[in-house]
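Given next, in structure tokens, is a single chain: the form predicted on its own.
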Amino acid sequence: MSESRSGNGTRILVTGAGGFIGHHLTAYLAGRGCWVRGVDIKPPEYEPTAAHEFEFLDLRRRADCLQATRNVDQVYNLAANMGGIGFIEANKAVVMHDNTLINMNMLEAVRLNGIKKYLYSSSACVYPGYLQKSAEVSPLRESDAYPADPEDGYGWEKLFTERQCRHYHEDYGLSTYVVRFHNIFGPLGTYDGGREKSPAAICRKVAQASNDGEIEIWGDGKQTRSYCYVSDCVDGIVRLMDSDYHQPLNLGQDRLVTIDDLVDVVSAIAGKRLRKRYDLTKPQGVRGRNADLTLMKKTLGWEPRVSLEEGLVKTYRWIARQLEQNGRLKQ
């Protein structure tokens, strides 16, 4: 296969195409020129795939890994087993069991087909969480994944994936690309049942409520974290495939707000005055995550554009459609 860059035609596979990320990330390609399959267990939820072809594999199954890479230039390997942090805490086994497979299954099946760029879609779920037990947290540096300490499931995966990506690029030739996200958001991802992620639920949460009325918080609104929109992240991505760079790269932003914060500017938008209410049994995750984008910045000459306010607005108004379509709005 050619190392034609992302566009003119380019023959691409984007797996986890009905989820969030891979959706916004197929839709980006598309309009670039480049030829897409789009590969998942389901469509997507919200509105058709941008797909030229869109199959439904289970990615647990090597040759169905071997039927989704066929006769394509690159790879995206966005499918995952995952959710927000309370999915994740409480599925650690499932979780492990099938991202594994999908991940080993891909990496295999790309190697055979004879593909020559491949990427994974990591996660700041590597990081080791003695690095992360203060709310004024330093910014990850991609280094400080070692000595390692991940997130006990999902983030254990993620960094063995990684390494195995490493040793297909050093024993194989295949060019591999490693990206750690930093807490994606954005319209078209899931806003409940337990699998959205911290910007989606509360945007669902303070649409929801009554004004002059109470939102729920997971834990006691100081942990820290940084939030990336979706348009940012899919440019990153795409131009890190372009690139010769083949080591982990975080991806998102830098900017170190509280949940406390984050709940204060979604109620804004929303024109809302609300009572933050603390439930400290629920999973909180680290205490603090922040991104170090220093290597970022260098490697690919670009740094997001979206600000926080900016994306949550669009995310808020989207969701917010939602619920008053499906008649879960109050009168």
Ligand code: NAD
Contents of the next structure:
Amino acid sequence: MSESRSGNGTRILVTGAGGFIGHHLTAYLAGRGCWVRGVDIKPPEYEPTAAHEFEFLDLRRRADCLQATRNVDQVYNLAANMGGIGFIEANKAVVMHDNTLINMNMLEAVRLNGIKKYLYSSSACVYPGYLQKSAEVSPLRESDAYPADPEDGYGWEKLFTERQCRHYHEDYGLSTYVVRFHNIFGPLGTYDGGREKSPAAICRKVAQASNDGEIEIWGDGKQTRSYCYVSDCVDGIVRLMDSDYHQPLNLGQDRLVTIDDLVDVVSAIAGKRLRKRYDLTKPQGVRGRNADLTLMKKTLGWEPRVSLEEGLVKTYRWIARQLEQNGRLKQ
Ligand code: NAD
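Condition change, the form predicted on its own to the form predicted together with ligand NAD:
So here's everything in the complex, that chain up top.
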């Protein structure tokens, strides 16, 4: 049974509302009749927010977290200093520094302001490297997170904060929720500048290549992942917040594909035949990663509905349109 469902009139704070998932979530909650305050250090880049109120605050600061969390019933904390593998590999110190401050100050502000429900966005990067050494990897279950050996920097901070959410639940009775995202993608996400992730980067590269041209791929293309479309992600986290389940839960897709497969799907959408050039000097992350969704399906009756192909059609078209509008497509 759910503790209390959000809906008409529920007052909600979404942090990271200027970012990819936070922006989509804000629109979804506002559409459901909730009152939403968005908070970020920057506005959404590609379209106006649907939030009823949007405040520019730096959540590394305790006072800003206290201000952000005033007079709300629920908090979705999606703010983080993050990016794709290239960014988190090259910025471990600042990523751990900023995200530890954001997450410790947010939890404490939520407690001090007497908020009932708090959702923390964790990541598949908490899973141990020793389980992800093969491309034919077994899907990762929530219990696989220990013994701990997470992604260096970013993943260690996520695991540490998951633990602190558990302690706030146990020690203070705060209703904390922890979701482990596995590669969320879709329109309105960063597609260039260094923080973009593989689906967006590949869509951009395919869009910019000539019809029979070449595409650069990080690694040998045989590394595997699973990808979840953003509308499924948003639906899943709202269901989680409406539940009384307080252990970490995977949210993603369980269809394993290689990076080569991903490039082939996007190239077919674009109607291009591209030669692949592999750059083995670039970071690739773990060799293989897939999500076991058994617990999420059983606990929340949730499962992803949008296929990789459907999601990539929407994402590719949006990125190609952005590039075209900015005069960055080959004529
Ligand atoms: P994003 O980078 O698009 O959004 C994060 C937002 O946080 C940005 O708009 C950023 O400006 C904001 N932010 C950073 N520092 C801040 C600060 N000091 N104060 C206020 N706001 C600040 O990322 P996203 O893809 O929307 O991810 C949302 C959450 O989900 C993050 O916690 C991320 O670690 C987690 N996550 C995402 C994925 C994914 O595939 N997108 C996978 C695993 C985990």
